[in-house]
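Next up: just one chain, as structure tokens, the form predicted alone.
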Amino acid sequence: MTSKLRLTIAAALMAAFSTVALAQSFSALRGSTPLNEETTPPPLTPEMNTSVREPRSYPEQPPVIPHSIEGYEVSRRANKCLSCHARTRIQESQAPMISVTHFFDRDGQTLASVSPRRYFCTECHVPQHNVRPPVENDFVDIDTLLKVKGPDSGARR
């Protein structure tokens, strides 16, 4: 058997696996409605609007939104985030203030305002929904992981 022929047949069997293990995940979002078939989405649920601070589960997360964000403009003529976020707006409305990550061009240069590649907020930050995962899941946050296999088990040397 040449070399291009095992390519060829790993290949085709890759595909196949991949669209057997595709359909089960979707399985279980969709229930019983076949692949081809479109369902009725669930209703959304409203969004959390709270002032709490949620954990975050790894370092270097964005943090999330805690409040609606609902009918808020953030496009290339506006961001309603900075109108409490925006470094001058903080004392007044007592939100945190943008990450002085904001400020950095792709260089690493300081800049006055929020760099464009850091202005669509929502790119990066989500407002939260109460709701239960639609797939099981094994997630472990970092610190729980820590106090688990200790501080120094994932450090290199």
Second form
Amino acid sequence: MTSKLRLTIAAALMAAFSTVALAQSFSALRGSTPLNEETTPPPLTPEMNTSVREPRSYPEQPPVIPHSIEGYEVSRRANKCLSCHARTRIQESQAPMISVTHFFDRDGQTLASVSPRRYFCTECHVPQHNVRPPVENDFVDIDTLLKVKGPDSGARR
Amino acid sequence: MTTDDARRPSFWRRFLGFAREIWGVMRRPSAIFSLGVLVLSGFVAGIIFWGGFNTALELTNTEAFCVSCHEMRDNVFQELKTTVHYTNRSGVRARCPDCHVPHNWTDKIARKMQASKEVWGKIFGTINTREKFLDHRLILAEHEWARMKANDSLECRNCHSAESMDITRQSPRAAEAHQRFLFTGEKTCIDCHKGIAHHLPDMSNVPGWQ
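Mind sharing the form predicted in complex with its partner chain? What's above is the form predicted alone.
First the chain shown before, then all remaining chains and molecules of the complex.
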């Protein structure tokens, strides 16, 4: 065996094992149901509709939607979101205006109305459901991170 | 009872005489039937005519009738099925005639006369394919919006009444909007609730949708 072939086999084995490991550690969504059987999905919950704006985890995060969007059409023909969030609509709806970044095209040019790449709002903004996440999120935001006193916390400054 | 047969002007020309005769018959007490029988049969005939008319209207006033046309079934009905007016937590359904034909006799007949236009549409095939329907949709929707705007969203209010709305039980956005614009009479349901039952037409030239 050449060393190249040996390396390839080793890599393939590692990939195979890590897939198994992944499948095991991310089994929470389907529970203990074997792969060849279908799980009974949990019932859908209603969208949260508190209208209380949620905190953002980092400045560039698209804010989550604090209201229900059930039945809202966003298609080539109509955009229900813009009927409240467009610049001219916010006086009536009292909704926050789409920020200026929504008017930029990819070259940074500011357009007259929402940029095509920001037209389909739910690509980035999502409503919330009151559920217990099957996989915990251990994201730590920058303020929390800055407060952590690690062994090298002195060196960081 | 008496008879007035002798006084009948039998020398008149037929077409003039006929009208006269009818009038005569109407004014003249009957020789054969008693007043009671006449009143009763008039009553029965009335029921049959009115009933038949009513039944015809009722038949054309069902969802089954509306979706008997593929134009209605394949477009608007399919879309209605995904909305809150088809399935919801309380199990109360809105059917086509609930929103599209007023539950009021005079309005109902006026609306039925307008609907004869639809039969022309069927013959001329204005919306007999999905593409034609989509091209035509804004015009159809605008008719409906104009109608609902003019009658202050009468059909919506047949089920939802502003007076019975408890805004403390509504979502914050709903309570706010209804308080500012609905209860003050500044706007009506259809101003804010377009597209609640079907997909929307091209809204790029509709005010408030840019």
